[in-house]
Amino acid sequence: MNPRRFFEDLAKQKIERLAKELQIKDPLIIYKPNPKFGDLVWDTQKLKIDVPQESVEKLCDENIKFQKSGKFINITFNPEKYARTVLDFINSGDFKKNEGGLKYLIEHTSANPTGPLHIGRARNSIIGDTMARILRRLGNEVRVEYYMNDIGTQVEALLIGMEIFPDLSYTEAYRRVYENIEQYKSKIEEYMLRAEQGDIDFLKSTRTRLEMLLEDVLRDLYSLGIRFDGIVWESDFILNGDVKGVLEKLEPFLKDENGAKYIEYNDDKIYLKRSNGTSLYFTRDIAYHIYKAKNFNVPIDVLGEDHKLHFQNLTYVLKLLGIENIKVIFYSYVITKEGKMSTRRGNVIYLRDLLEESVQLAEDEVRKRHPDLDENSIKDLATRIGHSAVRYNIIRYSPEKPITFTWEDALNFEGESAPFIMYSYARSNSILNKTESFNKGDNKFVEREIELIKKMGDYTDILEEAGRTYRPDRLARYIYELASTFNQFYRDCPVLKDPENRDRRLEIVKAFNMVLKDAMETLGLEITEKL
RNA sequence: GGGCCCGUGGCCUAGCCUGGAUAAGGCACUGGCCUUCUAAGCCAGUAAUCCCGGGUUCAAAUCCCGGCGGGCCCGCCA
């Protein structure tokens, strides 16, 4: 058990024995409050009557102090041992244990392969990546899936654009095709049937050209550190059957509009079969979630707002087949100050121009401050840092929050950014570095160093919390305040030239790069020694 | 028209689920701090009708109802 929890319990437990002789019979009401109160406070203004001061006084002990202030019973742990056990705690690496031992999987990105990943589509995928590892630290068993549409109108109308017109770009073909799409209508259905009756050879043929595209977009992902378990094909489930086996399974709840069938719902029709025979993306994408059910705890899709509906649906249907266990992240789109990106618009920024701006502003920046590093060093520090400030400037939103792009926030590297984490660290690096070997320390604890070391153990509860709450922006922000904490210290704190408290501090600065560090990690930060 | 999401200092956000003590950060702005462990830092200051109106409550940024503004969706597309 985490300390925080554990001085929480023999909080609680005290409160509830003193409800119990007082016969208070109303639910206690306990929470964190304002720090400067303290650290828990017990709010008896519900209670019909008035907690006696005497009793009060009694509830205190070596470990924890009760004080009446109003109706307010303010609960602060004693300092020195509540400090002296957090710190045992992180510089024994009992913080990294957890019980976790679920399986999870996590389908994110996805996205067809018609051009380069936007940031809007980069989000899903930071998202999708970010609770990959939170919930891999929670220890869990996590497989993540790309979901690769190779089949139905969209992959036809690229493939037959690239067939058409060879000298453009597999995008702009793309849209060609797709914006006349009343042209080749006949041509897009007859690839649609070869697909669906799992002709071989095209599908094969599609998948290749397909893969090149995808390769595109997975190297994009994997210079933010994102990668996959595994690429599901959509036709899959209609090689191995398991389309049919959905339309079988769902029979009863079939309705017939020309050869057409469709399940009724909330006075609208959700389509499974066209007329023409072939199944359509949602019929698949049940076909998919069905796998997902049967072979992991909790499937989590990624989703972007524009999703809901079909999502809303999915969710139906598969009730109708008893499965219930999906879960789902939507997230809001990202939008510029004209509004949402289109390509027609001209304000579409795409994830590697966006990498490229912030790698070159890093490189400058480190350029001024190590004018004696080597070429390569600048390099590696300059795309470390790049990417990383891009990877927080997006997961630092709660993910139903629209986010507006602006360059001068996503490249501003003051304050609540990837630099500022990283900067921290190194400091803290620094100290380190310079020590050799240090003892373990006294507990007279200063303010600062409480501080510190308070917010140090709030840490594996705020994970749990993100991770139960699919919130990594908790994470994210937690992150920084951590850092911020550290940096007050820093200056009030001197470790290396304070002999009298060099062991003690030298335990704290260890201990928070110890969290910050593993905290970095799950974030998808970059680590580097240096900044 | 219907459904869902968002609305918090000049700008961006946290807090809302689970109602409580002067609404918390960042950016920008003003002033200060490098002969002392990395100034991408730190300290101080200016700055908020928590979109509006009702309701519930001893108590509402938070819960309920009704508006307003913005976004998304409502296809035999994916």
Second form
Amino acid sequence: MNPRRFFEDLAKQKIERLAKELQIKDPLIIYKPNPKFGDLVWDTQKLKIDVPQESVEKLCDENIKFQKSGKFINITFNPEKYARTVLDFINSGDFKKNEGGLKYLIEHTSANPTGPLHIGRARNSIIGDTMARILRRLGNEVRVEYYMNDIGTQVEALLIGMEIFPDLSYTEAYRRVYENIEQYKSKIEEYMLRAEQGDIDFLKSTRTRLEMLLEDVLRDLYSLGIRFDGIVWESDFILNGDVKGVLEKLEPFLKDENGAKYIEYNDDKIYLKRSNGTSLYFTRDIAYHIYKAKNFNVPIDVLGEDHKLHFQNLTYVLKLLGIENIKVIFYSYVITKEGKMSTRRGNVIYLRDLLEESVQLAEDEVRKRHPDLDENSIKDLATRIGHSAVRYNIIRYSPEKPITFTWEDALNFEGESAPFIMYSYARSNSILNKTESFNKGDNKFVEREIELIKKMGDYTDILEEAGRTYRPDRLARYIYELASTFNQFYRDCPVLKDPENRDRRLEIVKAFNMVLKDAMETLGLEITEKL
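Okay, that's the form predicted together with the RNA, but what's the structure of the form predicted on its own?
Coming up is the bare chain, nothing alongside it.
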């Protein structure tokens, strides 16, 4: 058990025994307060009795202090004992042990390859990949999939554009067709019908062309360390009969409209089959989610907030089939000063351009700070810093919060940024590399040391909270706070130049180094031994 939870449980057991003695039947409200009030607080405002001062005093022991303050009882862990417990827990490696035991499937990105990824879509990818890393770190089995649409209006418009305008980039060819969609409507319907009827040669040709375009998308994601365990093709659910099976299972709920089939929901109609006999994207998505639900404990979709209605309809229909384990992470838009980005309108900032700019800025900084480095080392370091900067700048915002993109914020290497965190790790690494060995230190911790150790003691809880709530930004904010606390410790507490406190402080630096490295890897940030 992690130290914080151990001390919390000790405190809660004492409170529960006292509540029983005082015949308190009201719910006990115990939570983590502002640090200036202690490590825990028992809020007794809503209790029908006043907890006697002498009863509070009897709760105190060598591990935990209880102090009444009006209607609150502040709880403080013995700082030396708690600090020692945290250090031993981290430096033993026990903080890395987790037994999640669940099977997760995370579907993220799933963008039609109508052009390179813009940073709005990349937010989906970074959130999905970071959640996969967090859940794996918590001991779970996680599979990550990309759902590739090879049927539908956008895809057929893309393919037709590439045929009609072979001399244009595929992005521009797609835009030409989509902006004049009525002109190509019959051709699009013809292609969709061929796909729906399982025309193998047509689907094979479609897939071959889309795979080439998909590689362009995946290349940008690979540069950020984002990988997929599998690509799932939409047409497979037609070819294997799953779409037909969906319509058969939902037959009791289907209504007819001139041959089209739909389900009524909230005075609206959810269409699953067109009058010409072809299925809709929604129907194929139902088939995909049935597969997810059958094979995984927790399937998670990462979706833009504009898909809320789709997901609401999806979960309603799945519930009719007895499926209720699908989870979702909605994220808000990344917008520019001109508004929401759109590949169709050409109003985009591509991820690859942002990465190139970020790496170039990092390279300029590295050359200024380390003119002695060789060219390969400069470029390698700049790439690590630049890519981590982009990744962290996206993940540090809560998913539901919109991000207004500016180049100044995206390429800011000061303050709450990946370079600051990476520099803190490199600084701790430099300290450890200057000594061959050290002994276990004493317990004469000073305030600044205890502050850092307490922050490290929060890591396991923050990690579990991020996994439980699907909020990777919680972990991102935590490691910035951890790095900031370390830098304050470094400023105020000499390590190698203070023989009396050397071993204890080296022990603290080692623990910090281990926790920060683990958190950075979990967030997908690059590790650099020097910076």
